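Single chain ahead, written as structure tokens, the form predicted alone.
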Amino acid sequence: MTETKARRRAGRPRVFDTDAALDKAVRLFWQRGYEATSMADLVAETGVAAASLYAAFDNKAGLFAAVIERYAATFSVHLYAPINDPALSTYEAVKGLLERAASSFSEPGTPAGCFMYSAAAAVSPASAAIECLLRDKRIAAEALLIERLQRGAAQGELAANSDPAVLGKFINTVMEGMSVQARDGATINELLSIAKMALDRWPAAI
């Protein structure tokens, strides 16, 4: 091997386990937020060389976009599974969602709260594109919830005077509040109590 070829090979970004690196990056962004997390922090957390991260994701914003998709494909899928379960009634689906939110937001193995809200904390105007990415995911999740509520209303599972769109926003607001409470140290039992209070206001069909 010539010296030139050896230098080229040495300079190539090494291959790494993308999913494993993204899982570690998810937790770091989740804990610190976008602005407070540097590329140096990400290199230290993932154990992946900066050159490899830049080659794979271009920059921190590109890495964060991949992190959002990784979170959506893992944590969000688990959280919203009840909403997508056709075997559950609409009430059971929402109950399952809120109960999963309580357990997920207070899970000892992950940062407290919801990534989609926590990572957006203190995003500067210069990073408006990042906030747009997070907002689009939150809006999509709310739309999924409202769609399920609309189906329930059409099937006679909700009170005739209920508004699925408003109800969906109410439930989403409760979840956002639960996320903040979890970040402030609320226990799973406290979060479940909040969920129960919200469910006590369920507009059941008569």
Contents of the next structure:
There are 2 protein chains.
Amino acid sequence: MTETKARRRAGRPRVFDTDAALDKAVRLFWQRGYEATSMADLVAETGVAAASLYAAFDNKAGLFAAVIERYAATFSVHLYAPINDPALSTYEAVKGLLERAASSFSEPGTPAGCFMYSAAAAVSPASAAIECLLRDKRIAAEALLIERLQRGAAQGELAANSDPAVLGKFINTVMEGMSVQARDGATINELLSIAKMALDRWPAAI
Amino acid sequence: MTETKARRRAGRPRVFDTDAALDKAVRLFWQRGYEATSMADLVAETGVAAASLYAAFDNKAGLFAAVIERYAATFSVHLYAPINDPALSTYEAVKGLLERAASSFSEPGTPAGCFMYSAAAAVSPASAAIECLLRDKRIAAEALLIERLQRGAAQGELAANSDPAVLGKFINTVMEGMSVQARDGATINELLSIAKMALDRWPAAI
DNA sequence: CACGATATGGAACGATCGATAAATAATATC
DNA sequence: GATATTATTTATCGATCGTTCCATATCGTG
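Alternate state requested, the form predicted together with a further copy of the same chain (shown: the form predicted alone):
To see the whole picture, the full complex is given below, headed by that same chain.
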């Protein structure tokens, strides 16, 4: 696509910045959820006319799909950076993940909690497809975490009787709960205390 | 009110069973969330005409408020029964709570997860009042759990350096995460594994 | 420079939303 | 038996929904 980028296509150039519009849409969907966010809300928040949004994203669900990818490319990359850092031990990686979760989920400038867990927690049957998109992202993130734990186990960093799949699911469950807690107003310190208690159950190798 | 029950009021008697209607409404809101559940859906599911629902509950939010109370009086009472059981030790009470959560959240005949955590995870500003109702319920449930842990601590059932508030918040966070996991398809065994990990390293008094 | 391709924005579309009106019905009360 | 009260049912309301239409604009290409 760098070829098409260098040689602009025919037709009227898009005026609005799609990434900037997506960033604003991320916040709105994160805050209110897919079903409670109307196209009128999105128009007001992004400053882009409805027809222009439709030209770029096809429909509301298409916009939401792009929003998911935008969140994954920004917030999730930051959140999971410790998991993808080979310089960290397995324990340090998970500790970093939970600490970033505590910080990110309670950050003042963004909606509380995690977009992936709350933006489409419950939807109508007509929106099942977008709910599946989010669920697939959550399942992929959990699989990534479990893979990291499995590599740690293979390197002797976990207790021999420890099951990385169970541990990974447990850590992920705690993170999901931290998101709910954050949306209910939990402070970063409360979230860090929860993270610490989860890490207190770490199956260290002896 | 037994007096008004014995001597029926003037006026046309209500035909539909409000508890039965509420039970059906509980399931629909639990499955789809407040925002994605329309009055037309509720009419179809309960078999009660819209005007009759309005006569009984005033408006959609009023119906939802009644649904919250119905859920609290049925599912929540069952879920928290171990916490209210004086015959159980503090550890046994929490263990029972988490086991019931694992079972209830993944029960085949009802929507997955917990109504309290998913029915209004994200709403529009116009629905802020009902979101607050649910949040207040969650906060009250967490306070109940913490009180139980505090009584256990006072009775010497927790380690001296253990903070019942932090432990209670941790247990509650795990339960909230289990609800998200259940909605993503986690089995009762997976949920029980998570519960078991949460109970590991229980701060027992020595 | 004309043409084709694509974007923009305001207006408007059909469908659905939550809620109410009006006629009728079913009770208790006097 | 008339009256008052409350519920039911069907139709309808104004508002909002997601989406498209249409006139216009802005580019690249031959």
